[in-house]
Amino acid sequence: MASSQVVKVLIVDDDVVTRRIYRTMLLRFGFEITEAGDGKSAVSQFLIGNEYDLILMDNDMPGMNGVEATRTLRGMGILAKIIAITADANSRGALLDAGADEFLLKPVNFTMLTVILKAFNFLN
């Protein structure tokens, strides 16, 4: 995928600094980035017709959290890969059960993120 088209990523986190960090990491790969500040905004991106290949989904957000947003997106038939990200290791099961494809603990390690992106065929 990475060689034939630009990977479109939706970064979902209520913390603007965290979103900037993820943006900086992913721009190194030439990915196209969109940001959402909460789960409801992430769902809205798909409702208005936007499509993404990858979603970085925080769990602990006001309003609609990552578990609820992931479950909603999967219920809508969204097939984008979802990497759930949280500081709470105990949330792993709930996030994966909701439909996340992978799980990372905060702070996100660039090397681990790269390994996952390669496994998802977003990088060569």
Second form
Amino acid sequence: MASSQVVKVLIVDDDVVTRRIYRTMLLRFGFEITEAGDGKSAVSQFLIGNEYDLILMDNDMPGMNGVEATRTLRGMGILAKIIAITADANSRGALLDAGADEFLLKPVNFTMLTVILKAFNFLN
Amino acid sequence: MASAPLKAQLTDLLNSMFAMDFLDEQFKELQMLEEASGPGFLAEVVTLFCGDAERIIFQLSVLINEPVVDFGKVDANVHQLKGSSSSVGAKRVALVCVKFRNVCLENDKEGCIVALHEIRHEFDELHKKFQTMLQLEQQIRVLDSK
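Moving on from the form predicted alone, please list the structure of the form predicted in complex with the partner chain.
Starting with the chain above, the whole complex follows.
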């Protein structure tokens, strides 16, 4: 985990509506939220020294997609849990192979997300 | 309570939107999130979605009217609209986006023009209902606060 006790989450999705929904879901747990609109911005967060415990990663984004961003982050030694969230079931294998820890199909519901957060021990 | 007739009107509106497939289960998810996180969340998400959809639909009309259509860019925009409409539970808009992507894959300009009209129509219908919903919610809040 990042040094603070608060769970730090990076939401990576090019859709502002989706990011807003995830933000509301996660704020219920008191998490600290940062948003990125594409894979390159997500990687930049780590390059400037920020730390996160959890990443919600979309796949189909302009520029660097979720597979590339996940592979890059793992290559940098980033150990944060990555939940890949995408509407394309066919990208599941590629995302998990790139290093994602879990895969969810859009649209995400709160119950599904909670189950995974519990499994990752982010919830007491 | 003074707001009772308006609440009944709002319930009827939402029930009809679900019955006519303007909305699906994902919207109920957002309603549950609002109950937990406080008023304003749904209004914010709906407003965000409508603004984003307007922007994308305008962009699509520009792209499709180019002498040489960049179907890749068209598809990217439709994909984005499909994503946001699915996230808010805008079922009919999302379904038309699926049809649109199929004609994009075939590089079918005429098909794209037809699909764009359909998206415009579906979004306009949904937008009107969302506006009514938000107005009713606002009026209810004002009456309940008195």
